[in-house]
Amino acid sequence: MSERSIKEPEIFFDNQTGQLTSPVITVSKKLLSGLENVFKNEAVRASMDQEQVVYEVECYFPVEEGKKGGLFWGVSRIYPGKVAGEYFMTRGHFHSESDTAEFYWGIAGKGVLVCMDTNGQSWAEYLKPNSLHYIAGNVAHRVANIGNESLIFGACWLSDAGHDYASIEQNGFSVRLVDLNGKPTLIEAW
């Protein structure tokens, strides 16, 4: 009988902090300067510190993008803040392969997952530690931090899903999430 070796894992995930540890992760940061026309009040956004980090994403890509049947893993951190009463949030996207789904789960902090179907119907769910969210295909999604600390959440999606940011940049979401008297409130955007 021949002896076979057991290799060490190349990536570690701390389910308490959301921290990914590995030499093979990709990190991207989204500054306020990169969120032009995401918030309703563009003049206020433009007057704020453009170097402020609104959110960052750490990703593990074990296969090349576009590979059918592969999975990607990511952890996002949205920092607390607002632009004219609108919570700091991700840009939001549909998937390029429109019928592909995704999972999000809460790790730390308080947030709201805002979803919109292709007909402009919108809904939202609180995203908090240990919550699990299935985002069906043909659904745009974005996340906002409604708390005073970093919102940390995980994601798992198909490696061939792709991201369609252009549809949101052109048409936006049908709702906006704002702080109304200290309470997160969805209001009509159109």
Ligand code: PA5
Given for the second form:
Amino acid sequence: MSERSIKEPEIFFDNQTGQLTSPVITVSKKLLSGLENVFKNEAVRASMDQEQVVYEVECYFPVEEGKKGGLFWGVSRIYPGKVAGEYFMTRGHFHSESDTAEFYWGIAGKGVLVCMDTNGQSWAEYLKPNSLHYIAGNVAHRVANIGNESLIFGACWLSDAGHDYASIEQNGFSVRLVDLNGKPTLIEAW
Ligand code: PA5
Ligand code: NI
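Given the form predicted on its own above, I would also like to look at the protein as it appears in the form predicted in complex with the named molecule.
Time for the whole complex; same chain goes first.
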């Protein structure tokens, strides 16, 4: 009888903290300087510390971007903060392969997932530890941190999905999430 070795895993994901440990992680940071025209009050954003990190994403890309049939894994961390009452949030995007879906799930902190379809119809749901969100194809998605701590959430998407930021850059979402008297409130943006 010949013995075969059992490999140790190379990649770890901590469900409590969102910490991804792998020899092959890509980290990207979004500073306030890189979020021009994302928030309603651009003048206030421009007057704030441009070096402030609003969010960062750690990704594990087991295959090259664009390859059909593969999966990508990412953990996003949005820091607490506001721009003139509007919560720190991700830019938001449709996927380039527009009909591809994605899973998000909450790990730590308090957030809201804002979605919008291609007709500009928007809706939102709370994102919190252990919440699971299926984001269908042709739905733009953005997350805001409504708490006082970091909001951490996981994501899994297709390696050929791609990110289409252009239409959100041009038209934005049809709703915005603002702090009104201490309460996260969804308001019409257009
Ligand atoms: O794939 C996703 O949807 C996420 O990993 C996002 O890319 C991440 O949350 C950052 O948001 P955005 O890409 O909109 O800047
Ligand atoms: Ni996405």
